[in-house]
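Just one chain is shown here, as structure tokens, and it is the form predicted on its own.
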Amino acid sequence: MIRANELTKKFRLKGEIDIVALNSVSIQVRDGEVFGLLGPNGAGKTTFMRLISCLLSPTSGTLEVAGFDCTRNPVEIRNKIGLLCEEPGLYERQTVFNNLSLYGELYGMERDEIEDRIDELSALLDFKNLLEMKSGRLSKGQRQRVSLARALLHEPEILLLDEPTANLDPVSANAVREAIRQIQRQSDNNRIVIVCSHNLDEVEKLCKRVAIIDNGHIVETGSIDNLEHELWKSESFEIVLKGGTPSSDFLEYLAKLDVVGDVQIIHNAREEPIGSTDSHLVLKIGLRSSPRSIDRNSEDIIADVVKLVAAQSNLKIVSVSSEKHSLEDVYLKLMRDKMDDVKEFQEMSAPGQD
């Protein structure tokens, strides 16, 4: 478990000006969780990672990592952490095997234990053929996989990944992401993985929960699905029909259901193949939360509505698709809403004009 409570970090610059990198941040990361840390440059993400790693000390507040306090037990915490940075930092004149052996010794591991662990990780991350190659000759993707093995060598309870696929080509980036998934699947499910990245698609593929940081403050924390639901409470889905048009009585009946927010018919929503005599239309249905539907899964509600449409003899369903928002959609909306709130506050606080 990682638990931050009112965590604040300030940096003193020349002229005794305090720069607040983190401002009263409270957050929890649970055991076994792959957690995403998002935010623009200068938001405080790296500062938070350095505090977890005990490379920095907090100005105020508390930070507990794996049961230890970061100010009182930094050595114990560092022994439980593996760190993968954007820049691998391998000794280029040394072989891959020697690089990993050196770090194993620094972690206090026995020689036999180091060799067994290198053998295991090189097989898992697919670089057994590179063990005798000098690190300076590795490609960026190979270097990143070796660096990931180095971070995992001592079987840490917490794995910190700072831009793990930055500057990698798509194939290498995918290989690193798959390695992270595989490692987490083979762990005892108690390891915490924190992914700090600007690649929202990558975070969405790896993480279940995220925290969005801006100007040292937590904007929002939660699972991607829950954040999406909170931002777009009225989910919608589309039913593509052919062979007929829903009657006005049936559309009125649908619109009166307590789970339905609105109903629209979109004509000519699909391009038909040349020579086709079929015509399609789209029935777009918006859902809303109601006292009777609050405990029901949206997929169940959609299925019930689809059954009602399918029961109409003059309508033939071609396809059903529900609207889905990506993590990028969630992130951009939250940041736009925050900027709008700041702008509104500034306008309200501005002195009146004569």
Ligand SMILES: Nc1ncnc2c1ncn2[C@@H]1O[C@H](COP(=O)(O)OP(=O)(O)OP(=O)(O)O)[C@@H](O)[C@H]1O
Second form
Amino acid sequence: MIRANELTKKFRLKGEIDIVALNSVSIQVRDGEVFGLLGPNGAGKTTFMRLISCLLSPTSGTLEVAGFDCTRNPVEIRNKIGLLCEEPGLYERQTVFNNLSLYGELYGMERDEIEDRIDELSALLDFKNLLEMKSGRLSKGQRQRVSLARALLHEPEILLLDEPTANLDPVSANAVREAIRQIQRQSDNNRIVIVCSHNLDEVEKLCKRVAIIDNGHIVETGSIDNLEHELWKSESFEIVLKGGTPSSDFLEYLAKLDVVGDVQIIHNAREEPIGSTDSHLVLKIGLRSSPRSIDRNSEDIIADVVKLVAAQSNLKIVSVSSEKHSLEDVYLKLMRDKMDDVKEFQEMSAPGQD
Amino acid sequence: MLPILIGPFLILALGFFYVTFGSALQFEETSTLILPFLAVLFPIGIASGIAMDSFVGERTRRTIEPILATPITERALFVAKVLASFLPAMIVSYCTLIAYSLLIATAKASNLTVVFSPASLSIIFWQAPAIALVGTCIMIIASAKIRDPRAAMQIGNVIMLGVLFGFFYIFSSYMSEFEITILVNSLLTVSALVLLLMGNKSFTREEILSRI
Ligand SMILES: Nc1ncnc2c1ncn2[C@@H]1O[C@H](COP(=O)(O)OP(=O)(O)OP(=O)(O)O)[C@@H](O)[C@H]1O
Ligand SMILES: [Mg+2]
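How about the form predicted in complex with this ligand, since we already have the form predicted on its own?
Next comes the full complex, this chain leading.
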């Protein structure tokens, strides 16, 4: 369990104004969870990771990691944490094996244990053939895998991955992601993994819950599905009809459904296909704006509404168009909203949230 | 790495120079008189060189962050950094100086007994390590405090300048005034200890992380 409560980190630079890298951040990450941390450059993601691994101490607020307080018991916390930094940071003149065994020693592991672990991890991450190579000769992807192994060497309870696949080609990136998934499957499933990344697709594939952070503030936390719901507020979908017009009773009935916000008919909204005699019309259906109360995803709801329309004998459905929202859409929308109203978000991440 | 390779080479070249031309140019005496001077200059040169090199390396390769994430204590890290510069420097220096002494002794270029006065012995075996330790500590504290590698380099130069001043002092007095030498040695030892304590205190993870 990681519990941050109104965690604030300021950097004090001589002759300049303070940089507030994290501003009263409150987050909880549960055991066994793969948690994503998203945000633009300079948002404070790395700072958060460094606070968790006790490399920095908080300016104010509290941070509890695996039951220990980060200012009182940093050593206990460090023993439980595996950190993959933004840069691999290998000693280039040393072999891969020596790089890894040095860390084993720093974590107080026995010689045999270190060798067994290196054996196991190099097989898992597919660099057994590189063990005797000087790490200065490795490619970026190979370095990344070695440093992932280094973070895993002492079987940490908490794994922090700061941009694990940045700068990797798609194949290596996928290999690293696959390794992360495999590690998570192998572990007794109590390990916390925090992934921080700009690659939304990756976070979507790896994580169930995410926090979106910007300018030191938490913009949003929640499961990806829930965040998608957030977007419904003003989302709608369209059904293109042919041959008939819905009766006003039916339209009224649709509008009264608790998942539907409003219903609109747009005549001649589309260009007619050449030679068409029937005119098309478009039914534009807005979804309800309080998504959290509804425990279903948008696709199911759209499918239900379409079924209702299709059941009307006078209506013929030509097509249904709705956007499927990826995490990227969620993220972009949240960021846009944030730009629109910075103040509102400050209130959202104010004390008492989460 | 460079100072370790070049230093001994230069000193032994100097030895050969004395052996070959010493008698002709009538400066056999200097070949021994210079021994304490080399003993002082050489270790600090190598030690601060290694210290600087190791921090430049950590900085450019970003190797310090994962190290700081391990449970290693700040004190252990500081001591490791000091010893990693100091010990090899002392070992290389003494080996080179022994080789140098053997060289000029076997060639009978000079009478080595000149150098075995208490003052010069205390310089070789006490002052030299103390100065090297002071230089190393300053270098490591400076590296952990100063972000700009060029600024760190300048500090390195200032250290060398201090050593050169020390050299003039040694050259003028090491054969005669034992008491002064002991006083200077004690002062240096105390300052080395103070610097060790200081470094130990100021060597915090946060500081190191934001500088290196
Ligand atoms: N040691 C430091 N001294 C001063 N300011 C710092 C320090 N470390 C980080 N900052 C500042 O804190 C803010 C957050 O930085 P951080 O590295 O946490 O961002 P990030 O989300 O990891 O960004 P990126 O995606 O670019 O890695 C930035 O404005 C940065 O300039
Ligand atoms: Mg970062």
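In this text, the rigid core denotes the largest set of C-alpha atoms whose superposition between the two forms falls within 1.5 Å. Remember, it's a predicted structure, so these values are computed and weren't measured experimentally. Numbering follows the first chain given and starts at 1.
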Exercise. Would you say P88 moves between these two forms, meaning its CA shifts by 2 Å or more once the core is fitted?
Worked result: no
